[in-house]
Structures are given as structure tokens and as C-alpha cells.
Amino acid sequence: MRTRVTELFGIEYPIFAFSHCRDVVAAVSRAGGMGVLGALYFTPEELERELTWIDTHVGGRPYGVDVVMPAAYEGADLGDADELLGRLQGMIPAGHRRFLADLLAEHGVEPSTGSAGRALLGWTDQTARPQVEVALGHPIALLANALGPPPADVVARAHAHGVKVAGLVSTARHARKQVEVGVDIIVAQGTEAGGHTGDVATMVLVPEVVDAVGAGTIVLAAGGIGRGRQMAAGLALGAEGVWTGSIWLTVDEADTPERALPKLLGATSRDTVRSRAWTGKPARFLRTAWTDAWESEQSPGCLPMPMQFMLIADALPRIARSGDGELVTFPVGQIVGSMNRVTPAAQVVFDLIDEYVEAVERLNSITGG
């Protein structure tokens, strides 16, 4: 199968699949797509030992890594990384802190033993940099941004690297944006995609997207594709490949929480909502108690990013390993309700380029080509 990304790239699906997982980047890599690490909940010294394992294990093949450097977000202008830490752990009202822990002990969760040093990760251009830095000290082959263009001179240390820059957006207009700052690849992510996006459909957004970038940048289409019908419209867009993420969620090399599993496998599509819960913008997740407190009458409101995670992130693994299961979320999208078994990698990248050729050969079919 070719397209401009598979040659760019030297791959042999334009298949991009998006995990914080290095199992599962390796095995869709191995497989013929790209894998993509996503480094956000990595410290430097973390990703450097994940990135060390793939080099190891993807068999010679090209993969990226995702980072998150949003182009707004409450303290941007408080210097280094320890200063922003404490400024902004400050910063966060006490009424907060009350909700979240009734939340809590409502629903029998255990009570903190750990610290939140770890609250802010990759959620800030400060925290971001480091992991920029180790991923181009190892041979990736895209690096991309998941919130905002990615500033100027980190593209331009990107290229100097012979690293592509890829950038997601949910507007024609953000994509525009990236372009100005040399982005060579746009992800045009739709609604429908777990984590966070816009309110645009990709039925509506990826034409919008192509055309408002031109001919000479690549686009992958985004959001609600986990099936090769799906890939086949994509690409029918104006998409040259397309970029994935919520499919890898329940395959055999995934690091999904026990938990939280099953809930993703009895989903249906319309089991998800856009919530700021998490983060402090919107993001699409499943939809459980969690959500749904911070959307009550008795919610104190989400705060801006990066405070909304710096509040809950000495939670979530605590819900995650007790009280009642009924807080325990994920980031997924609509496509979840074709994600009902548990599959190897492989496989996935395998049915859905077989099914994408069905869908082409029927179209054919039609049009008498």
C-alpha cells in the first residue's frame, strides 16, 4: 500500500497507532505501521529506559514519539519546572482539594501514602523540553505534538535531527498554525477521538483540513477510525493515512489497568463524554461516577490545565487499585463500542488494511473501476 506518509517513512501501512504502551508500539511497528509513544506520563529517566527497550525491540522499524507542549496554560510565565510545581500546588483552592477528597472516601477509596511530585510530567513547555531531549537522542522517526504548535525551535531541532514533526489538530485553523511553524504533518483528529479534541467531526473536519493546508503538507485523519471502512473514508478525504489510538487500548500487549478493561470491552459508542475531569480541558473518556461528579450541582468546576491533573494525580492510581471501581475512567473514543475483544497488535494492523481493501474493491465495484 503506498501513500506519501509510507514513503516518507518507509513503512508499509499508513497505519500511525498512538500508546503510551512500548509493547504496543513495537509490535504495530514490527507490524508494518508506525508505533507512537506517547511520553506525557514518563519522566526523562522513564522514557529514556522505554525508548531504550523499543530501539531494542521494534526489529529496525521507524516510530515516534508524542509529547505535550500546549500552546496556553495556566502558568506559563512562572520560570523553571520546580518553580511552576510549587506556585501552582498554591494555587489550588481548598474547596478543591475538599471535593475530590469526599469523592474519595464516598466511593472507599484508600487514602494517599504517596507525594505529587510526579503531578505535573510532560503537562508544560518546561516539563515537556526534557523529553524532547531524550527522544532525539534516540532513532525516532516523527515527533509530534498533541496540544497547540509545538514552539519553533524545538521543529527546528526536530530537522536538524532528520526528525518529521507532526502536530494534531481539531480546526482548519490550528492547522494552519502548524504549518506557519514547519510542522510537515497534520493530524486532523475529529470529536469522536479519545483524549482531548475539539467538537468537529472527522467527516467534516479532515476535507476542511486538507484544503486549508494545501497539497504540499500530509494529513492523517483522526477520531472514530478502528476499522478498515473507516481508514478507507479517511483516505477518500484527502488523508494520506490515518492516526489511531483508542484500538490499541485493548490489545494483548497493552498495559491497560485490570479495571479498567472490562469496562472498555462492554462500552458502547455512546458510553464516552467530553469532560475536563482529567486535565482541565476537554478530553473525551468513558463515561463512569468520576465524570459525572465533576459535571454535578455539587462541583466545585474543573480547574485549568496543568492544575486539574496536579489535584487528581495522586488519585487516579489509588482508584485504580481499590475502592468500589465505579470512579475508574479512561481516555477513550467512540470507537469503543467495536472494541470488544482482545486481539495482538498484528492482528489489528492486519484486519484493518484487509478490511480497507474490501472497502476499496466494492467501491470499485460501483464506480466500474
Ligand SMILES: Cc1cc2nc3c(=O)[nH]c(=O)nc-3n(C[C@H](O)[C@H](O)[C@H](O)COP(=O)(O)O)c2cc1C
Contents of the next structure:
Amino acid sequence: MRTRVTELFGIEYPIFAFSHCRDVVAAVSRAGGMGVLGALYFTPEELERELTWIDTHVGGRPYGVDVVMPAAYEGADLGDADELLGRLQGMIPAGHRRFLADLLAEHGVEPSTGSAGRALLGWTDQTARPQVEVALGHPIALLANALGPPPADVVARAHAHGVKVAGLVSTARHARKQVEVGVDIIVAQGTEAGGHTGDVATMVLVPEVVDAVGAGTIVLAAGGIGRGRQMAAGLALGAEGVWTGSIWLTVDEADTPERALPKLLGATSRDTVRSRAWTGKPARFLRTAWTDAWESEQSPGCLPMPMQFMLIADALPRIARSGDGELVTFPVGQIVGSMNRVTPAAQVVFDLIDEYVEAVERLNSITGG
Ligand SMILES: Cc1cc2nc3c(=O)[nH]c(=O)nc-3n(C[C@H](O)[C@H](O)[C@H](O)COP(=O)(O)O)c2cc1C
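Here we have the form predicted alone; I need the corresponding form predicted together with the ligand.
What follows is the entire complex, opening with the chain shown before.
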């Protein structure tokens, strides 16, 4: 296939795969797409190790790294990560800690120690910058950023290393802001998507963004893309490629938590909800007792980013390994309804292409006939 992104990166298929799992990233890049590693949960040292592993397993194919530098969050004005952590810890209300403790007890989960430990990893400008430095020390082809335009100096540093920069957006207005700071590729992500997401559907958003940024900027379609027909639709809407996330959670190579995987495989497209109950900003998750509890009348409400995640960070591994399992949730998009079996990542790439070709042939036959 040939679009501006396949030309730009020298890849076979305009398929971008976001994943926190290095094996998935390397597998998709080797299959002709482009894997993008989510750096969020790694310390700089861990990220160094993951990227070194990818370098030796990606077969010389291009790959990318994704960081989260939110344009707005509590404590953005504090200079130092330790100062930020200490200050924000003290701002978490006792009522929220009590609500969480009761919720865990109700579901038989080990009590949380309340430690925020690794909770800020990658969530803030202060903590994401060291990740950017590590990433630029590797032969990455793309640096992506979520939750607002990346700082202009980060864009400039990436460009100085010959690295293209992508930004995720959920409105046309945000897309224009990204272009202003020099971002090369706009990922127009519709509300169907897993993880942080806006409220405009992919079908509406992609053409709006394509028109807003003009011909000079490359747009990728994201949100709800898991089949070749959806890929064809994304390209028909004016995108040069597709950016996917959810579908890689159920591939052989994925490290999706053991108790979340069967829930994902069994879910329908109606089983997700956009909730602030994980990070404090709206993100799409599997709807479970966790998301319901935070939306309930008893809920004290969710805290702003990054305090909600600081509150729950220590509880999450406990929920994953103890209790009745009802609180187990995971970020995933509406495409979860089509994710019903575990297959190798390369097979997912080939299935996307096969169905894409069929879809385009069908459209051509309609036009021709
Ligand atoms: C489990 C999960 C975690 C995600 N975490 C991030 C993240 O840290 N940074 C980011 O830019 N996007 C993140 N996303 C969003 C993806 O990059 C992508 O835009 C989205 O998954 C596309 O929609 P889809 O889920 O329908 O494929 C995440 C998505 C999922 C499913």
C-alpha cells in the first residue's frame, strides 16, 4: 500500500499499533505496520531496557514511543517530581480514601497501603521529560504525545534527532493547536477509542480534522478501528493511515492482566463506559463494578488528574490478584465487541489488510457497476 505515511516511514501498511507491551510493538513493526510503545508506566531505566529489547527484536523496522504530557493537570506549576508527589498526596481527601477502602473490602480485595509510589510515572511534564530523553537515545522514528500539544521545545528536540512527532486529538480545535507547535502527524481519535477519549465519534471527527489542518499535515484515523472495513472507512474519511490500540490487547504477544483478558474476550461493544475513575480525565474502560461504584450516589466523585490515579495506584495490583474479580476493569474501546479470540499480532495485521482489500474491491465494483 502507498500513502504519505508509508512513504514517510518506509512501512508496508499504514497501520499504527499503540501498546504498552514491547513484544506487540516489535511484532507489528516486523509484520509491516508500525508499533508504538506507550512509555507511561515505565521509569526511565525500565524504558531504556524495553527500548533496547525492541532495538534487537524489531528487525531494523521503524517503531515509535508514546508519552503523556498533559497540557493541564493539578501541580503543573511545581518544578520537581518529588515536590509534586508530596504536595498532591496531602491534597487527597480522607473521604476518598475511606470510599476506596470500603469498596475494596466489599469485594474481598486486600487493603491498599495508600502509597502513591510509582503513580506519577509519565503522567506529568516533570516525569515524562526524562522518558523523552531516553526515547531520543534510541533509533525511534516517531514520538507521540497524548492529552494536549507537546511542549514546543520537545517537538524541536525530536525534530533535531530526525524524529517525527504525532499528537492525539479529539476535536478539530485541538488539531489546529498541535499544528501550531509543529506536530507532523495528527491522530484524530474518536470517542469509540479505548483510554483517554473525547466525545465526538470517529466518523464525524476525522473529516473535520482533515479539513481543519489542511493538506500539509498528515492525519491518522483512530477509535473503533479493528477490521479492514473500518480501516477502509478511515482512509475514505481522508486519513493517510489508522492508529489502533484496543485490538492489540488480545493478541498472543500481549501482557494483558490474567483476570482482565477473559472479560475483554467476552465483552460486547456496549460493555464500555467513558469514566474518570482511573486517571481523573475521561477515559473509555470496560464497564465493571469499579466504574459503576465511582458513578454511584455513594461516590465522593473522582479527583482531578493526576490525583485520582495516585489514590488508586496501589489498589490496582491488589484488585488484579485478590478479591472476587468484579472490580477488575481495563482501558478498552467499543471495538472490544469484535475481539473474541486470541491471535498472533501479525495475523491481526494480515486480517486487517485482507478485509481492507475486499472492502475497497466491493466499493470499486459499486462505482464501476
Ligand atoms: C489499554 C490502552 C491504553 C492506552 N494508553 C494510552 C497512552 O498511554 N497514551 C496514548 O497516547 N494513548 C493511549 N491509548 C489510546 C491509543 O493510543 C489509541 O488512540 C486508541 O486505543 C485507539 O482507539 P481503539 O482503542 O478503538 O483502537 C490507550 C488505549 C488503550 C486501549
